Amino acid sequence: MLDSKRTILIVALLTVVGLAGASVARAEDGAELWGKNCAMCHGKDAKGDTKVGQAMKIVNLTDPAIHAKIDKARVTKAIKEGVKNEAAGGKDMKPLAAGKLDDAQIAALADWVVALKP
């Protein structure tokens, strides 16, 4: 009886530790994915202060007024479907998801964007 309770406790503990580790890895993946897929235009700091970002008139995602409008659903949609950018004369953000990122990567990237500090 004692061994079975101990086994259950150990399994529960390992599950909690595993989930915590997965959560940390996911946050790291978001930053890495940003660097590989988004930083060229949006900049490493998400301020859009790159040559491409300036040409496309990309908004500063850390601006408090812009960041207030950001939520995970909106970011996920932008990644999957792209963004129409009429301010830049039709230079739109193309979808990233089309075969390039899976759902877990998209979720990690969206979480990273939502967690940006204004």
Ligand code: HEC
Contents of the next structure:
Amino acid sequence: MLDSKRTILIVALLTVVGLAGASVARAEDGAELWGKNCAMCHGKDAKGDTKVGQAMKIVNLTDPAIHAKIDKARVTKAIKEGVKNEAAGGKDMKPLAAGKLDDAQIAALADWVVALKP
Ligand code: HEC
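Coords for the form predicted in complex with heme C (HEC), given the form predicted on its own:
Let us now look at the entire complex, which starts with that chain.
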């Protein structure tokens, strides 16, 4: 009896530790994926403050005005289908996901971008 209670306790503890570990890993994934796939244009801090970013007229993704417009669905769509640049003389963002990022990676990236909300 005592043994089975102890087993349940251990399983419960391992589950909690496992879940905490998984969510940390997911947060890191978003930042890591951003660094590999997005930072060269948007900048590591997503402010668009890179040479490429300035040339393409990329918006500052940490700006509250942007976060009023974007959500997870819109960022997902941006990665999958690309973005039409609204600034005069700006360049569009090409669909980047094709054959490169899977749905889990896209979701992690979208969460990361949404979490930039000031
Ligand atoms: C080749 C350069 C380039 C790369 C790489 C790039 N982007 Fe973009 N991104 C742009 C441009 C250009 C725009 C359009 C101008 C704007 O709205 O900032 C844009 C716009 C966006 C927007 C604004 C969408 C909206 O609805 O207004 C989001 C979000 C975004 N990119 C996310 C990402 C993510 C996530 C990645 C990595 C998977 C990425 N971008 C990689 C150039 C790039």
